[in-house]
Structure formats: structure tokens, C-alpha cells
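Consider the single chain below, provided in C-alpha cells and representing the form predicted on its own.
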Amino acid sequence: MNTRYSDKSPLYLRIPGIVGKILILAAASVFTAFPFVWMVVSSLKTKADILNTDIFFPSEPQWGNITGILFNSPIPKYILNSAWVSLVIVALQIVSGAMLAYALVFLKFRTRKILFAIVMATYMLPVAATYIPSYIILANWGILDSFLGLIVSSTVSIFGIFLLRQGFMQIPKGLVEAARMDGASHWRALWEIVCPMTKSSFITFGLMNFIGTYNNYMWPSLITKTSDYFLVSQGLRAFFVRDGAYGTEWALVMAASAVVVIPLLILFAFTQKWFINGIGGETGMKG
């Protein structure tokens, strides 16, 4: 395509477009990153500095805010609770979602389309509508106020089933059929053929659900009352609201919030390539 705006155009004709894109991306980046930067900067301020709107940077960095949160507060414990509960939940969601998605794509049975319609119909239900029946079930099983209750109640992800199904549909069914003819079981075909070819979808699903579970507040706050089982969002609220003095110490609030975000930033830094590929629909297939 030979137009004056194509990549083959002279550089001087493309400079305005390049500059415009850079300015738009820079503006978007500033608006996106500013809340996080403000939070980190505020975590190093005194309470007086935070309330003073005439200054942005701290007059003297208060590193004691960070060390106090790390070594003299229950925040690290809440982070560990959220991290390992989220890992277990995501692992179970990946297994259950992959198996159902595999059945919907590669197994032939009459009610396959009806089953998928039912699964997707449940996704349209407001999450709050499931709280009461889920609470009653967990109460009857005697696993309220426990990590087991948090995990069992989140074993299946409808979003994950849909995302993995979309990825599996990009794989030629002939590959799975050939593996089955060679004696591979469905389980082996799923994890040794389908899974490696849709790695980006799995990582995208795992990362998004891990973040959602890690930051979840409403459901954990309904079924857990003991501080030993608090996740970070509930733990932050309990720490700063119930311990009255901390409720007004905004520097500590910002420091704790910054510490809580660090595991998510590290996780995204190591998985961003696959996450972006998964969002873009890459499944490992070459055209």
C-alpha cells in the first residue's frame, strides 16, 4: 500500500504522526501512573506534609513508615494470606476451567452448545446474588471463617472457562484427534498438546484472576471474622479502622498500600509478555 502515510513514506512526512502518538501515550501514562507515584511519595511523608497541599515531595523522607509497616504491623501476614490463597484458587480454577473448556471444544456430545449456554448464562448473574446461597452452603459444611471456605467457594471461574475455550478453538482439532489415535488420553492431550499451545491464554487467565482474588474484599469480609484469615483488603481496613490511632495516620495508610501493591507489580513484570499476547489472542499457532 503506497500512500503518503505508509511506513515507506519519507521520515519528514511521518514525524507529525509519530510525535502525536508519543504525546498521546505520554499523557495517558501520566494519568495512569500518577496515583501510584502519589501513593509512593505520600508514604514517605509526615502527616503534616500530606495535609499540606502546597508540596508534592516530602520535606524529609520518612523511611520509618515503610519499615514500620514491614516489621511492626500485621500487613505482611495479610499479604502472605492473600498470596497463597490466591495461588491455590487460581490453580484450581485453571484445572477446572481447562477441563470444561476442553470438553466444550474437543468432545462431541449433543448438549455441548446447551451446556456452554448455561455456563455463560451464569456469568450474567450479579455476583451479589450468589452470596446468600454460597454462605448457607459453607455454613452447612462448617467451613465458614477459614481458608478452606475461601478456596472452595472460588474453585470455578466462568470467565476462565470462556477465555480458555476461545484459545482452544484456535487449535486444529486434527492435532488432538491424531494424539488420541496414537493412544493419548484426553488428560494427556489437554496438558501436553493443548496447554502448551495456548500458554498465553493460561497466563492471562491466571494473572487476571490472581489479581482479582488478591484484591477481593466483599466476599472474604462476609465469611471471615478472625484476623488470622484476613486477606489484604480486609486486613487493611481492619488495621486502619479498628486500631483508632492508625485511622488518621495517612502516611502509614499510603505506606501499607504501596507495600501491598509490590507483589502484583513483581508478578506482572515477569508475565507481561505472555499477558499481552493472551489479550491479543495469540495461542502459539503460526499461520
Second form
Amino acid sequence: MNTRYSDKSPLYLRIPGIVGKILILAAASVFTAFPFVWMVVSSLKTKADILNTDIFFPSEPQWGNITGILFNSPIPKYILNSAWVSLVIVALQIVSGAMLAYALVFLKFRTRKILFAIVMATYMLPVAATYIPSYIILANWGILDSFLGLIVSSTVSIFGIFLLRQGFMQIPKGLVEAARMDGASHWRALWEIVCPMTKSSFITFGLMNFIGTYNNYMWPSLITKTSDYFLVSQGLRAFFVRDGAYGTEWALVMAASAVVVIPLLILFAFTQKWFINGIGGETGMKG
Amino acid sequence: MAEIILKNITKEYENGFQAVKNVSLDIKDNEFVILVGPSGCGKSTTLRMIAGLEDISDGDLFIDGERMNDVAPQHRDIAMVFQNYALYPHMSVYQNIAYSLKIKKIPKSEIDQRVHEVAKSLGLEELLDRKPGQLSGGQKQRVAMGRAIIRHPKAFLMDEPLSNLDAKLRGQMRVEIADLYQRLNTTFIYVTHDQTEAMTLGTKIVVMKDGEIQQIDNPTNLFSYPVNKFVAGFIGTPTMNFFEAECAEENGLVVLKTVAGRIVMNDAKAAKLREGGWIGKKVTGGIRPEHVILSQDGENTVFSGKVNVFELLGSNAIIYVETEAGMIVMNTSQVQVYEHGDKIALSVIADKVHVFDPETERTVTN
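If the structure you just shared is the form predicted on its own, then what does the corresponding form predicted in complex with its partner chain look like?
Below is the whole assembly, all chains and molecules, this chain first.
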């Protein structure tokens, strides 16, 4: 342990450490935030301003870019598609993931360990390797190019199962047993005892998968071709190439990108506490 | 209120380990049955099989005449109090107690009334809004009991409910459990490794060791007529003294000859020893510390040695004496102070001597 910067050291000894930390964090923030800032700034420029590398800020903010995207483009529709499809997918993933994680942690059955190994093994599989079989299954079921196809193909999240299992393992088994003695079925024990105690795991899982699904590009673009069923990333791309080539309307493309990110930013602003809790531990209670 | 019958119940784990071996037990309505034994004797596993939290590998479990082996715990109508209380940390005391009734979809007004009744009887009224994290050990224990009581279950199962409490609180809660049993008039099955709890609470005590039942009896009989050396040693504090002796017949009397003296057996014991063909053979003798007395004259001395440790407990004293036959402990109410190394001659109350087969360790004089 380096005690030099500990709380007990005098302030003058701690200052270099604090300053160093601030500098590193500031640099990291600039690097991560810059593309985003650039996007937002560019969304308010004219096409000419964008191509002029001498100016960073718009000579005159073009609010019309944003309102154009909001009221005169298919982008809001794609956002809506993405939002509700992601919501349904995440809800299904939470239910399926919680049930499997509960079984893996609280039920005793012979194949428990093997089941977990199989589940984890599928996590190792490259996603791209599953595209063709999944595509064929959806084709056989006749649900390609539909919301149903998008939803059905994502009802289970291996990452979620793993995350919830880790959370559930923090809960004393006696609590579930007590609930069973009190007359609760496994279903009730899961949602009324286990779930409230691992709230942050559930929220982290929900948020991460919501964002992942919301932004997902590859798979939706493989199975949908009608623009009515586009999710945002795919919709954005369609928007890019609308006039035949990339980059014809850079300002609008930037405005569309900025609008698309807004829902996620709002979500993150309200839930960042849970995000960090869920990843950094503090998921369960000790018995 | 329930009659619970265990018939040849066995619990075998996947690795082949048998935690409970062929246990048969009849628990009648309103009995307070204690499962007692050292750690790992299978007592908790037995209780958990009755609760339905462990599968039964072999044998049958009947509750009120109905075979329950494959019935889920929530359908057995049995309440259980856990060692570490297992209170739901995210619910208030009120919600913890009310949870089982909520599951049964009992009307809110009735739940409210019953929760307050139970809380009142356990002195929890002030704490209903608190979360378990804000309670002391004793209070948590009361909530755990309240959660069990409110259901009016067929039977209460308690798995070492007092072992997480400090000694003083444990004594107090023991009295409360005894009182609860009198009031509720229902079947209790209670697991403990503490023989004081077993002796003071139980109407029927089941002593277990290595997954097998050693003896089922009431506290008095268990203390006075243990069936084997294990039970004799397990019940009673300080534990029974054991010593090697030879059974012999002298002048028509059956005696146990020890290194330093002899004990004359009474007629009943003499008859048993003769019947069993023990005359002339080595046996293991047993005498409880409270039945060891000071030898008044040299005549009746059984053990002699030097005082090793003298513990004055107030109204009585416990004296550990190093003798030729090993350490002999005396628990006496005639308090006389001894120093380490004092010479002392001991006798025993002959009627209270137990005799065990040195090989099978079974009592031969019962």
C-alpha cells in the first residue's frame, strides 16, 4: 500500500497525487468526449462549415438541422422502433435470465454444473458464427423482416444470466428456503425475495442490454430490409446513403446522430449510480 | 398440530456420503421433540428433510398420515425458524411477519390484526416499521419466531434457533420458547447441539450420532438410563466419568473392582451383570460427577488422587482429581476449598453407577 496519499498524510503531500489524478482523468475525459462534442457541434453547422477545418464552432448555429431531423425525417420513427423493441427484448431477457440464474444458484439438480458450463460455453462462441443458423431458423419460422423476428432472436442474454448468477450467489440460501417455508413458490421467491435484494444487478443488466440492443446494427440489418422495421443504427445508415452516396448532407447526418443518442444520455443520467454499483459489486446483502 | 412419522429415512449425497442412516421416529401431536447430537450427526439434515428442503434418498415421511416425500415445502404447512434467522432484509418487520399470509391471499385487515397480535405477544410492536438490519440478535430471533407463529402451522421446526445469541439472551429466549410451546399447543421439532436446551425444553429427546439415532427418551430417562456410553457422555455437564473396572463376585456380592477400590452393585444391577455373563470380565464403569462423593473412611474409597483443578461456582464446586484411573470429576455441594495437589479420596453412590460393554459401549445394567 502506498500510504503517501492516504487521508492521514498532510495536505501538501497529497496535492501532487490529487493534481496528477485530475490531469489523467481530464485527459481521458477529453479523449472520450471529443468525438461526441464534435458530433454535437457539427450538427449545428452548415455543410460548408463542416468542410472548413479552420473553424470548430459553427459561424451561426443551424437549429434547423435538428428540427428537420425531428420533424421531417424517419429518424424519430427509428428511435421509437429501437426503444420499444429494446424494451421488450430486455424484459424477456430479464425474465429468462433470472429464471435460469435462479435455477443455477438455488435449485439442486444433477446437471446443474453441466448446464452452467454449456451456458458459458455459448458465451465463448463468436456472435458471427450464430448468424447463419439463427437466420435459417427465423426464415423457417417465417419471421424474417419483422419486429417479432428481431425480438424472438434476442430473448436470452448469456451475459445477463452470468451477471444475475453472480448477484444471486451473494444471497444466503436460507432466505430462499425461508420463503419456501413461508409458502412461496420458486417464482415468488425469485421476484419477491431474490430480485429486490439484487436490484442493482437487474438494473445494470437491463441498462447494458437496453443500450446494446438499441445500438445494435449487424444483426438487425441482416434480418430486416423493410425500413418500417429499422432500428436506429440501421436507420441512420439508410439515412447516410439516402441520396446515393455518403456525406452528401453531413450536417444532417450529424444532427441525426446527435438526436439518436439523446434518449440514451437521458437514461444514463438517471441511472449512472446503478450502473457503477452493478459493475463494481455491492450487489447483494450478507446474511 | 400434526403427527409426523419418519420411517427408515436415509439421506445419501451424490458422493455416497450418508448423512442420515435409516432413521425412524414417531412424533406425536403436541410433542416437543429435540434432535440433539454433536456437529455433523445428521440432526439438521433430518429436520430439513421434514421441512422438504432436502430430498429424502430412501424411506417415507408421513405428516398426519399423508406421505410427504415429494410434496414441496410450501405445501407441507410447516413453519421453520432458521439459525441465522433468515429475515428478508428488504422488508420491514411487519412485512416479514405478514409475508406468509400475503402469499395465502388473506384479507389485509385480517393480516393486520394477526400481525399486531403476534407482535404484541413477542414484544415487537414498537419495531414493526424497522428493517431487520436495525434489530439486535434477540429481536431478530423474535421476528423469526413471529413469522412462524402467525401461520398457525401444523408444526414448528427450529434449527439451532438460539446458537447465534449470547449466553444470557439464550437463557431468556429458552424460557420464551418453552412458554410459546405451552401457549401454542402444537408440535415442535427442535435441533440443537446444546444439551441444556435439549434437557430443559424437550418432552422427547432424540440423541443422534453419525447419522444414526442413539436413543429416544424423555429427559429424565435419558439422564438416568443412557443406553450407551455415547449418550451417557453427551448428556450432563460436566460429563460422566468413565473408568476401567473388572466385574467380580465376592462373598455373594457382585462388585466392580477399580484400581484403587471396589464398588458393590445393588441387586438389580448384580442380576443384570450375572445374566449377561459379565462376572470375571473387564467392563467400563461410568459415574456422573454429582454422584462422586468424598470417601469418609478408607473402606469405601474407589478412587484416590490429587486435586488438579478446583472450581468454586458458588453453591457448588467442581473438583478435577487426577487419579490412578484417570481424571475423575466431582460436582459437590459441600463446598470445601482445595488447593492444587491436595490429596483426596473419592467414593461413589453405588446405585448410580453405569456399566458399559467395553467393546460395543452399550449399557449392560439397564
